[in-house]
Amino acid sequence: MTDYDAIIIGGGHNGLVAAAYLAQAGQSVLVLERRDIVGGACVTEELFPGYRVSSCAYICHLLQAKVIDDLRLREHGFAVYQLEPARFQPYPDGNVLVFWDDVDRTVEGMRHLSAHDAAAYPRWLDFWRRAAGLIHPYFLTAPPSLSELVARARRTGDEDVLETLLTRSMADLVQAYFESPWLQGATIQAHDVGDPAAVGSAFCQSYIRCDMYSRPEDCGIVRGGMGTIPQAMLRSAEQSGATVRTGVSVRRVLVEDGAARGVELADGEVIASRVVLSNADPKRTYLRLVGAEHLDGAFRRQVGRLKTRATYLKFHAALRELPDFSRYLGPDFDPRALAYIKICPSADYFAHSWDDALHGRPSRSPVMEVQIPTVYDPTLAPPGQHVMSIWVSYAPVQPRDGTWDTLRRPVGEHLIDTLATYAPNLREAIVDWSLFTPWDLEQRVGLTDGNIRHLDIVPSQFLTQRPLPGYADYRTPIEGLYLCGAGTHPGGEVTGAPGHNAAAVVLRDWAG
């Protein structure tokens, strides 16, 4: 006898997506979430009285159109503000770049910095559209092997693009396209690879750039904060018949005769099921939720070696007024220009940020993606006031000197000081602030090492290697146990793809 067809551990957005698809197929589904709210790393929280922030994930750009439409998320409250301009980037010397959806308008604004780079920018975008076009078709399918990617590149005439992705670094590419430090600083990125000079950093960037294929109406600041997304998914799943319980912690997956048979909760309650899907990260699933006696020792050691070293900081502040960027935008600028601000003056600055984290130091040159969503959505703060969040690259999982408890205050103050060099009224504007460190993200959200993508998206943990060779199909060594979180293909960000794909595999397995 079973209580449910499927139990899903974790009410993050991918777990809710899997639940909705399984329930739509007529299966009885139970979602178990440790926190009192669903969403995992995709939530809206009132950290300061009257001020609500997207406490971890902060922008919607890769949520799959099929998931939005199949789950009828717009009917359940999902809506976004499309950003225009898309991004504003100030520089310490007073120069500025503003990025618009209109490429010609963006290029025109670049000419005062470098005519060469302005001419190169459309070619840069074309390269990444072609690069992302190799990966994007596989978001809602099994991951492609390298030979399949080569065959696709040959069919589409993009063999040169794939070769570049596999053999060159982001630093190489940025320097090949742009000569000015301003454009290099604006375009450099390495995400979980960290080192922009590392071969493979360009390959993994192609995943993030798949947002070039997202529908414009699905990208931007989410109305009501990022937590609106899982709330819409929750309503969709429940409408289809799924049951969701919050405030319950799973102690272990029950395994009998090599197969998952249900779960045991922290209070001792046992719930039986035909299958179990874990939305927890692979390390937490295999090393904590599954007893060591049920997995081969070599497999567990392989799991223990999975890379979770790329970690970040999330800073939040309640503001009594907007930061003053009039030095860059003029005295009467449109406040919506402040919705998304990037601080990264040069490619060297970016590289220094990673080097600090790699050697256990909080970054002395923090790369900051600053968001002030209240310039679009005033419901997140009291009338006339604002919230500001900063996503900071990078941070060490464990600092070399001190602990995150002792470093939280000085690191937060350094972030304020750094941003205040661009917006001099910032300190006076802040009502209160909070900093989430990797340790905080692990404790609050249950992310091993505070890793927001469950596992680093690096070449050895990408496509058919994610999370492990031989297990990129959402199945595990234990029959009836599946993974459905960001540690599986295609990876992190708020996409819904892992949940969609895992549910499809479960239904195929049941169909025989």
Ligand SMILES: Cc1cc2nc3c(=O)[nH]c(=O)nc-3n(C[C@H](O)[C@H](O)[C@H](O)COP(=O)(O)OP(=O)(O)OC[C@H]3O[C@@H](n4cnc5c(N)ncnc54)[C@H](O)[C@@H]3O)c2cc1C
Contents of the next structure:
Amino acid sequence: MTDYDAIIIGGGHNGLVAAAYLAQAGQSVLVLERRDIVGGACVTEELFPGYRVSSCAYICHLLQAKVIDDLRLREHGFAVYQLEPARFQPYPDGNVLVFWDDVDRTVEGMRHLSAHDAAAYPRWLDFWRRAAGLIHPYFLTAPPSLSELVARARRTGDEDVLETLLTRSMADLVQAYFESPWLQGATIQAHDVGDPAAVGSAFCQSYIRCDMYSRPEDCGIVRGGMGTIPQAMLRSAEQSGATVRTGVSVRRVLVEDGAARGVELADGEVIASRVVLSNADPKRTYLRLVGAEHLDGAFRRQVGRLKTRATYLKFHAALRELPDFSRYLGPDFDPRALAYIKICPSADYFAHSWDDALHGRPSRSPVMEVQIPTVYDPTLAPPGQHVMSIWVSYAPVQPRDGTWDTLRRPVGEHLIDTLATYAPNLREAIVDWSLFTPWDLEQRVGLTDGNIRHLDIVPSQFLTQRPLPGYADYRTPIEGLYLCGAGTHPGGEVTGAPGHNAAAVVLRDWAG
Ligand SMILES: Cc1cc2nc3c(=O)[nH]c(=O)nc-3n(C[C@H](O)[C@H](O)[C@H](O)COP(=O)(O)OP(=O)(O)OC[C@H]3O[C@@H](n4cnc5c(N)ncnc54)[C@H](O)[C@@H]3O)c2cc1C
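Write the structure block of the form predicted together with the ligand for the protein whose form predicted on its own appears above.
The next block holds the full complex; its first chain is the one shown before.
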């Protein structure tokens, strides 16, 4: 006897996407979300009375067009503000870079800093377009093996790009293209690899740069905050017949004779199903939700060794006025320039940020991606006021000295001090602020180690290796148990791709 065809543990955006596709295919589906809201790491929350923020994910850039269209997310309320300029980057010496959609305009603004770098910038973009072009075709398919990737690169004439990705680091690349600290600081990035000098940092950056293939009208600040996306997915899934329950935590996956039979909730309720999909991260699923007796010890140890060490901070503030960047933008600047501000003065600054985290220290040179969404979307704050959020790289999972509880305040103060060196009125502008540490992200969202992409996107956990070699197809060692979250191919970020792909595999397995 089963109650549902499919139970989905977790109403993160991927769980909802999987639910919508399965329900569209006529299956009876139940989503169980432990929080009172759906969305997981993609939510809008009122952290301060009257001020709403995208409390985790803040920019929509990789949400797959097919998912948007298949789930009719626009009809269900999804809309974005495209950013123009795309980004503004101030430097301590008073210099500034503004990145526009129009490459010529961006290049024009770079010339006064370095004619060499201005000339190199279009080639840099071209390199990443070719690099992402190798990975992007696999977002909604099975991941390619290395030999398939090589074969594609040969076909598309991008073997040189693939070779560069596999053999050089982001630091190598940034230095090869740019000579000035300003451009190097603006372009350095290593995401979950962390160390920009590590080989693999460029390869994994190609995943994030797949946003060059997203439709422009799908990228930007989401109207109503990122929570609008799962709300639209929820409506789509429910319209197709799925049931979604919030405020219910799954205690364990019920396994009999090596096969998943349903779930038991924290209050003891048992619900039976033909299959179970877990939107929780792989470590949480295998090490907490599936009893140790149902998994091989070696497999569990392999899961325990999965890398979840690249962690970040999320700072939020309610503002009574905009930070004053007139030193950089002139007295009458267009406030929309403040939608996305990046603070990273040099490649060394970035490297120090990772080095601190690696040694258990909150970063003394925090790399900050600052978003003030209210310059586009005034509905998020009281009239004339603003919200500001900062995504900060990097932070240790656990600090070496002290606890996140004791460090939360001084670390938050350091972020404010750092940003105030660029915008002197910042302290007076802040009505209230809060900081999410990796510990807070784990408690709130259920992310193991606060890992924003469930597992680090590093070469050993990318493509056919994600989450584990032999299990990159959403199936698990337990029959009828599937993974459908960011810890699976293609990876984290708000893409909808793992949910889409996992549902397709479930339906294929049912079709026999
Ligand atoms: C601070 C931060 C900043 C980010 N910035 C961006 C960004 O700007 N752009 C972007 O695209 N991405 C960003 N990301 C990454 C992105 O948000 C995530 O990778 C993505 O949302 C993961 O979606 P998911 O559905 O796979 O998993 P999740 O969002 O983690 O959802 C999993 C769900 O499962 C639920 N759950 C877990 N265990 C149980 C249980 N036992 N019972 C019931 N429910 C359970 C959780 O409560 C959660 O709702 C950011 C993430 C964070 C944390």
